[in-house]
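The form predicted on its own is given below as one chain in structure tokens.
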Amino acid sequence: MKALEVKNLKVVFPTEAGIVRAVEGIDIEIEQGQCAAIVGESGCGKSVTSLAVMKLLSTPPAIVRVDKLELGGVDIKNLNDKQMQKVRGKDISMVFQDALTALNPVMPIGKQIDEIFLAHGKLNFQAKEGEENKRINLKKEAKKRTIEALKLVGISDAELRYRAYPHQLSGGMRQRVLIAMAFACNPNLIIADEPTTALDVTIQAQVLDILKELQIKQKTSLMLITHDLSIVMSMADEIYVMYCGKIVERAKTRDLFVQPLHPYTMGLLGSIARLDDERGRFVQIPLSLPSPMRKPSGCYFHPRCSFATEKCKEDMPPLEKLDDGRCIRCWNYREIQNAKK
């Protein structure tokens, strides 16, 4: 059983200036207990994909179409917002990139985590007679579970931090709170959207370690959204490389790092600093990501690709599945690999 299965997801935003084709018919499959990463430059459609899976995009303005959207084998494609409220937090959760925006600024962080336990009924307590006693017991048990969750993500003085407001915590602490909220009800799938944005390198490593440790411990599946391939090297089992709303390469992590097939993937890998690189040079991908309203003809990457041919400029290559299971969207990947030998 797959933790997540998405088939032919499309997201467009009609605007006065034109139609923004943010996501163009992508497929995603994440096995139970697996970590899959979606990588690419800012603006390629990664975050929109995650919001569409969570069904958090407002329609309108967004227009979302998908042939299949299943979570743990359960079809959630046609669930409305009220029905999704019972799914979010319990079966699927999200760690947002901006903790200060994601958290309620006028409510203590402990109370915010309490609400997750209270909303989804993940509580055990000794009930007493009377509704008032039952309500008090529920709140006490929720607080107990919240403090345990805060300790689990490495927040010291959890009892004291329970009463703290978001602005009283550091960026790393706030991100840990979001992780505690995401894992609170042990969902089948957690989506982490750029979880280390605006954090310094040391705190980034701590946050990623916590995510990986909890994912393994709770046997949860993880979808990691990032623009930084160096982050996913030790985190992900499989990588989806996204460009201009399309998946251009999909491979097991080790295979992708050892032998990238798509020129865009090669460029992303070339931008990673390596201690064993004596030249000390970065590979720069020329130009910039095209506007989602003015995408080039043919392969979207061809204006930035040194291997582009006339066919690349005219026709969009299909996403070809190879014998080893990896997928590639490139007309010339065989020739490129032969030229590298």
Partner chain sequence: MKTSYVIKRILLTIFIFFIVVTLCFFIPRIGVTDPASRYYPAQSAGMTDEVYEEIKEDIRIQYGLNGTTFEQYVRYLKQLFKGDLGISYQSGNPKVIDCIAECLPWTLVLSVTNLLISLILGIIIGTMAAWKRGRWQDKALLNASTVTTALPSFFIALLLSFYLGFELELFPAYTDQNMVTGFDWSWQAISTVMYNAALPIFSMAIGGIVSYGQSTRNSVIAVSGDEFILTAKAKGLSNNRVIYGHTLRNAMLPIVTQFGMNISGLIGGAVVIEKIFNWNGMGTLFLTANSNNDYPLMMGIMIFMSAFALVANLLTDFVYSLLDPRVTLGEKR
The other form holds:
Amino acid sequence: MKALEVKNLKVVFPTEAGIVRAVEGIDIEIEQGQCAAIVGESGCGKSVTSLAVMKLLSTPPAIVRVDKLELGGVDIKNLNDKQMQKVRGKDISMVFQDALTALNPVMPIGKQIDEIFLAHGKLNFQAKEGEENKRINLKKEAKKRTIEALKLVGISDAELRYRAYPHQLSGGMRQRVLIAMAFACNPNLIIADEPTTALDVTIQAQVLDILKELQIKQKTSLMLITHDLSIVMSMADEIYVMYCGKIVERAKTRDLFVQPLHPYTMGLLGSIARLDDERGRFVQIPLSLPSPMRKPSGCYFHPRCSFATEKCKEDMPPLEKLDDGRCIRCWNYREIQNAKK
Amino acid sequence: MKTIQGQDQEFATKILSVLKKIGITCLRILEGIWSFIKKLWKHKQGRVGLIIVALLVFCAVFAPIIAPYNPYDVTQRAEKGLSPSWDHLLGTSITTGQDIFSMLIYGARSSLSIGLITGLVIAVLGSLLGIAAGYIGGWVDTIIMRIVDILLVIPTLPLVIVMTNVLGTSYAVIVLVFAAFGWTGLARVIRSQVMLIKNANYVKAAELIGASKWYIMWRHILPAVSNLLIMSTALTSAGIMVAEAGLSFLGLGNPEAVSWGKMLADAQSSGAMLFGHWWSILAPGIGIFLAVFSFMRIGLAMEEILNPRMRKGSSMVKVFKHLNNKYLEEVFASMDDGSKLKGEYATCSINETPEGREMLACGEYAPSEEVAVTANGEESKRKEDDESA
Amino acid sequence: MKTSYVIKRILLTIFIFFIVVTLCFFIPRIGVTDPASRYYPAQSAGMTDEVYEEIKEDIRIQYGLNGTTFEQYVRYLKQLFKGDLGISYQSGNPKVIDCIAECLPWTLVLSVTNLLISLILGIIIGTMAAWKRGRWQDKALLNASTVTTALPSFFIALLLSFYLGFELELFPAYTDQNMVTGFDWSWQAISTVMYNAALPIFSMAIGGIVSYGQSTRNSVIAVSGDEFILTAKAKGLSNNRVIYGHTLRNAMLPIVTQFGMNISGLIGGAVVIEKIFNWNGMGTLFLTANSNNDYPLMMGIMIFMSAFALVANLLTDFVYSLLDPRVTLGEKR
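Provide the structure of the form predicted together with its partner chain, given the form predicted on its own shown above.
Below is the entire complex, every chain and molecule, led by the chain shown above.
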């Protein structure tokens, strides 16, 4: 059973200035208990993808089309907002990028986690507790579970922190709160949208460890969205490389790092530092991401690609399926590989 | 002789260079005003404001030519309390028999002049004190902000009433009194803005290379707050015009001048309501409304130009109407790998406007009724558009 | 830390109050050499200058205007310290505090009702407009605000009293003064007050409702763009829970500031409206005092209004810090 299956997801934003094609028909499959990473520069449509999967994009303005959207084998494509409320937080949840803005500044963090239990856990609670005075028991039970959840992500003196406001916690602490929130109802799938970008490097490692540990312990699937390949290396089982709203390469983590096929992936890998580095300097991808309203013709990457041919300028290459589930969107990847050898 | 001539020449060149400097400054200010007007003209609300202000200024300047009678001339008074007719478009006043239409036009003079002059005085006072408080800081800041605190607490209208009672009701006094109590809000806004700019890197860089405080204030901070200044000046002027109308309505304005507030007060006290002379109330009221309205439009337009995030979202609707269903389908189909992609097809006609780019940069997409295609491709409202197209 | 700030804040308030009292004392006296001169009787033919001077001095003492201006000032401060605002020059020489006490409730009837109506209706309408963003409800509010912000409330009042008062005779265009003198807390008296207060309250509340509505709308829209609202939705909370628990709670913070500012203008804000409807409140009292050069009454009213505003500001700050845990008192805003 697949934890998540998305087929042909397309998202556009009509704006005053023109139509922004944010996501252009992408497919994602995540096996149960696995971690898939979506990697790309900022502005390539990663975050929009995650929000579209949660069905949290407000429509209008966004226009979303998808052929298939299944969560743990359950079709959620046609669910309305009310039905989605029961799914969100319980079967699928999300860790946001900046914990300071993602937490309500005027509500104690404990109360914010309580809300999840109060929204989803009612049935469980009632089975455990007696019939009398349901409301108070519910709240007490929620608080108990919140403190457990806080302890689970390694927050010491959780009872004390329960009352703290977001601004009173450190950045790493806040991110832990978000993670506790995401794992609260033990969901099938967690989407982590740049979970560590706002943190210091040392704290990043701690937070990632907790994320990985909880994922394995609770057998949750994880969709990790990031621009940082060094995070992906230790976390993900499978990697989707995204460029300008399209997936350009999909591969198992090891394969991708050992033998990147797409010139864009090579460029991305060229810009991380490694211990066994023998190069004198980093290779960088020339130019910058094109505007989502003025994408180039043909292969979107061709203006920045050093291997581009005439064909690349005219036609968009299809996402070619190789053996062992690997996918690549490039006309010339074979030639490039041969040239490299 | 030669030395004297040399001195003369030196003196002349000095004067020339000073004149040049003054000329350049004037040109720069004029250029600033012109670019400001151009900016406003592009903004729909700003244009409405500009047109009304231009109309009112025209009325005020050419009042003797436009107005059929001179309300200050005792000999040009007609019978009291006439109803509107071709001779007297809005009738005559009940107390004095002055032509109301002429009074309306002459009234623009006092309202606009007090509003504009006070607005300017407040702009100068408020920006000077605000910049001083924000940029110099320390005890200067403390003293200025304490004064602001005090002035904000004292009830303004009673104090103004007392001051006019003591000092008289000439224009100068009214302008002075309003200016003395009106600068606080502006100074506060400017101060907080200056404190932000003060920490900007370019100001720090200028300080590092040894630019003087005056230079930084004049060349970096003043330009940075100038738009904000224009905006608040327009809004304060509007507020002052309301206050002035209120003051003359209470009978505490300049008793000799024709003003809209006084016209209202006369109409009310002479029983215009009892006689059913609605025009004698409506006319000055609409005068006040137009003046205040236009200044507010300019101020708010400026605010929106400064801060595109404030945009109200109503301007989106028009654009989305072009987005018909067929076009949308084309866009969606183009994303499939098989179909050929043409470069830059996805842009509408208006894509290169600066506003458009700003919108994208902020990630701001205002919702609209016209687009209501839901996730699973259902269409609700769009059909109507297609039919009409 | 916190208590020390509270003490500091209160001391500052007292200092400002002292400055305000000083200003209120000296401003009406600018350019006036002898404020008591208007009460002197004419010097009769047989009277020597000395006797006349004595009579004048008596009058000055009677009105508390003897001695230099500074001596008067010190005397006034001493009086004020005891809570005595002095004696009015009105006929019968009532105490200033009594005059204020007599008129204050009538002003409060107008302004408090107006404020409450504006606040409650404004929040409801503003939330609705934000909810229906871009639809006709929102546009209606936007258009209403462009019009009402430019309409002075006294012009609205004049139009209302003309149309509803004189033409349709639905509401009284002038206040019935028997309402004030014969008020006895009976049901009938209260309903008479409501009937008379309808027009003045309505003419003030139109602008108030729209202004609260517009700021609520803007605030709600700004907050609903915040990321924590997305978090709340991602948690699977119901729409109601998101709106009441998260959006409104945060969107109310600027409204509290606006409300505080309006409270501080509660007493002095209705001078013109009171004049139009002949309403026997603080504004009318002040205008009468002004035209009579009734210094103690003028000063008393102004000092009372300022004190009210000061206390209101103080309370607003404290309440705000309770509502928003990020604001720790003692830090500069």
